[in-house]
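Okay, so here's just one chain, in structure tokens, the form predicted alone.
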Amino acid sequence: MTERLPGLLDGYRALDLTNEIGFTCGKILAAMGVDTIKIEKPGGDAARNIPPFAGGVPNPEKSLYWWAGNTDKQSITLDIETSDGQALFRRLAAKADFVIESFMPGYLDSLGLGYAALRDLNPRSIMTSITPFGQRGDYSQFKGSELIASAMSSVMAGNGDSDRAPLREGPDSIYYLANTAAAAGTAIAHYRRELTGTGQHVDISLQHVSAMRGSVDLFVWEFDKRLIKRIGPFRRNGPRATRWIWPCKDGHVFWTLMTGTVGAPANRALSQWMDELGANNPLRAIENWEKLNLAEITQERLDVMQVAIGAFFLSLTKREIAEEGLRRGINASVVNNSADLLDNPQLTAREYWTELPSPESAIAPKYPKHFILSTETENFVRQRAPMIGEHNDEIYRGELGLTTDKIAELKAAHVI
């Protein structure tokens, strides 16, 4: 049996106080080896009630959303709004390396558990806060969500068809992006701590991180005072809008008409394939693909070509387009769904999937196994998400030394 390599951050501990806004940061740190303790209110985190559920019946132990966002974590129940809960949290925080939270700015300070208090307990502590608008500014006390951050960062303005309202991305792309930034910021703060001996407060704003994605559009506005309009399944190609997402028999594929010497081989190959299958083919009229210039083609002629291409793709399956397109050099890419991903040969070849059995499910769901691969460390997802308070005994009795009577007293008072 091959010996397990260490994780990138083995030997460190994080206390995870986040809701769904910040789950993934702790999940990433846990996969890198951080001993991550998810702290839930007695009875379980409210996010355990987010659907869908295994078996289709609402159950806080069967939320697939929870399962996906909390792998490799331990769970303890603790009410930090009580004085006893605050005392227990301070004992844990005094020895923790990271604290991750997603409360409204100022909430933890009001409990005496904010960054200043943690720094007094442990100068090496790193607190990472993930909130809709950050720790300061006019909007810092505003509530928010993935949908609101998407709208207020201009991301939503670029999604959807030009003649319809903007659309949100999914699933929770803003949360995921912000959490990867939070995990990276936490790791960088840790690196600095190893050099200086002191921690710091990492401040992640969903709006900030999302707004960075629109840098090119911002430049266009700054220099030309033009707003880039959403155009749905099309893309700007010089003066024309060419389609890039096409429906086919069983889904969609990505392919775009490119001009000049770069696009000529694929365009010529597609035209030949259309001829071989007896499809309507106005592309045949183009004699020299290398000299094709969309600026010299009317939109009407381009539309005729694209209608024919669309009808051709619609007569084929995703697999036919992908396999024959690859053989011919057409460069068409399948728009994969979840079922496609699980069968994807490239992900299988990289051992991307791992099964994590759950006592609440008759099947062992497949999870993405790793965020990164490296030669000297193993940063793998290894453990299913914890059940409510699954590690209470291990932490409260085993680490903090609480007696059976004390634990029973705290449970009766709804502290744990």
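In this text the structure is predicted, and so the values were computed from the model without any measurement. Numbering follows the first chain given and starts at 1. Definition used throughout: the rigid core is the maximal C-alpha set that superposes within 1.5 Å between two forms. Compared with the form predicted together with its partner chain:
- Core-aligned CA deviation for R328 between the two forms: 2 Å or greater.
- With the core superposed, T298 shows a C-alpha displacement of at least 2 Å between the two forms.
- After superposition on the rigid core, displacement of the C-alpha of L270 between the two forms amounts to 2 Å or more.
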Second form
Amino acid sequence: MTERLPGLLDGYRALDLTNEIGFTCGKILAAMGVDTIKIEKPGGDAARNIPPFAGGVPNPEKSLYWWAGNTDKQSITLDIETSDGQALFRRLAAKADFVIESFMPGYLDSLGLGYAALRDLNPRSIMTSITPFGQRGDYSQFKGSELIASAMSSVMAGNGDSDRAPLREGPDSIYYLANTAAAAGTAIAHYRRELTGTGQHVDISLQHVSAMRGSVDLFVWEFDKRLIKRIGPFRRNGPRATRWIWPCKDGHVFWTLMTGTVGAPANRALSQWMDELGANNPLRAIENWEKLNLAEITQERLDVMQVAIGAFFLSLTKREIAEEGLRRGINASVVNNSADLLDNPQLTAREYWTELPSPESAIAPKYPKHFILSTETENFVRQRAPMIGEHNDEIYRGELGLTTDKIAELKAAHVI
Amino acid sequence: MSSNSSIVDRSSHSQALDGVKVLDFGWALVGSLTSKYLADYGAEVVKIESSTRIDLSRLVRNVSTAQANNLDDKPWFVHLNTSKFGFTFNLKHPRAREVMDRLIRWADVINENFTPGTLAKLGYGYDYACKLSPGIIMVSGSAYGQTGPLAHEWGIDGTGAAWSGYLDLTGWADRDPVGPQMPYGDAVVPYLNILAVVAALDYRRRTGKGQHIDTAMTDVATHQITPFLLDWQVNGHLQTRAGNRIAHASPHGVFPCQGEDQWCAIAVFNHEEWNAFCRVIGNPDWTSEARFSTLALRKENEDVLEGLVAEWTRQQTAETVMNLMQRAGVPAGVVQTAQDLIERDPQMRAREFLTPLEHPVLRTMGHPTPPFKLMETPAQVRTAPRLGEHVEYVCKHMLGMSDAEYAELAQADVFK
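Please move on to the form predicted together with its partner chain, as the form predicted alone is already shown.
Starting with the chain above, the whole complex follows.
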């Protein structure tokens, strides 16, 4: 083993009661060194039934979705709806620095385990709650999901083709975003707690986190009573729609016409490349890209340029655009897929991947190892997600000092 | 801090990040949002601008009231820069360094998101900052990271979305990928920046050591798609765009409702939700057909199923669909717009997502509050600074300059 640098949050302990809505927060904190214990109901977290599965057959130990979201955690099973389970939870919570949960608001209170109870037990406690709509308000008891958050936050209204239904983003992007916001809020509460000795409750709403991405839409409505609509692979850029995503010979490429000093070098480089390959090139007519203002050319003229650019990209492969485009500085980016990424030189150069073997998989798949790099600390994904109750023995016997008989008794009663 | 208190009039509540000092070179979205949330939670953020290099969001005219010759009338800048102090200065001035050195010595944190290498080229890289202030924490956000063959390339939100595999997964199976009209990478990196910075402050409290943190939009957005990367490696299954459908819920889509371009999202994950869904729509005969009786069968017959669901939703308003479904325990949500969020949605209003504040040029307008809520030390949002608004205040009250010292530098045109 090579010597490891410390993590930013080494030495702290989190209890993680989340489902898929909130388990990435604990994953992030765990990579930063927080000793994170996933508390699952006996039989395992329901989110272990989310596909895809290793080998394709449903099995709670083989959910790749669950593996992805629970690296570096320990797992214990515990039924917090039983009084014995609640007593054990209180013992763990009394010494924990963080509790992360994603139940319906009010559920933990109904068990006597909500933030108020936690604070009485341990005033240093920080409870982070990640829920569809937040802890209070008219919709706090509404059920949610990635799809619902996308709809209710207005992100979806601006995503998709105008002739079909609005679209969610492909991955569970809002879960991921809300969990990074949750981790940020947790860290701020922690910073404060270490100075004052007092913790607090941190409240994350998927809808709210996602809605703030629409800051431009919000003030455009406030000032001009204008709504930004979904327009397929285009994006509204001030007064004009510029194309963002273009088909190429073997996939897609991202490129957009930006004006002023920011976009000028790339536009000029693209125009020159089009000329060299003898493509139809209306961009050539632009003399001063630095002075070009999208607001001052017509959409028709912009469209003529975009049609020509589209034909040009269609004649090239992803690889040609990635390599030759980079050399020429056209500032394009290819639309990668999972297979492309695993071979990507930039990620490889950043030592982005880590292989994590699992007894449930014939191969040791590569996982993204980091989301931040630091000169002083290592905040890396290091350990595969745990099996159901894999650490029951360490925690119940080793840490809480329960006897083998007592553990057997709790198992028989389905508490653990 | 008692004199001149009108500038920094905070309520008497203390804030979570009281006393944290941030020297802020952040611009565009990632840099600006990182320091905005830190400032909203009480950090003293001095935003450095220069009259020769103006922040993008002071220039883009995306509302009709915006004037080309006014740098203080853009609501976009206000949204991204609340609660900060505005400082301008001419980095090329021969006496710039003496002021900058004092700012670096004053700061706990330096926030920047220039193209990697830019700050070092200006003579203010991490190594230099460390010499002046050994425990300093620097956070650098970028498209591809500070290292690797693409480090010196730049990108915008869509660059990261495309490159990381997230865009390839978003859209209809038979069409080009699409992306929302609002940012993702630019929204997610700030949260990880904040997490890292605040954890690094705690790390410094414990160890005395600072660090340089490197966040890359492409690393983060790729981290998000871990389940897809695992499915490809373990199962050889390369997932691509699937509209609004997911493998473990059906119906799971966005359905047309009464009115023009009105939609409601519905997500049915399990048997209870399916039964409740059928009851809500009045148990029409088709709901008891064998081909819809299990999730697997509904997935097999999803085209037909979605058509039948739409027949019912078309007769209702989107709001009715949401309310009926939610009351019965079925996740559902209106596809809301910015207008809905501002004028209709009671939940977002209850969370005070936009707080009305007076801006000297724009008058009263909604200012975004952080979507992660610390219940005991809530964010206190102030309006964004006019260009150079706080130069004198920062010099005298933060850097401790005498009146004469400040006047001399001002006369020498350092603060331009």
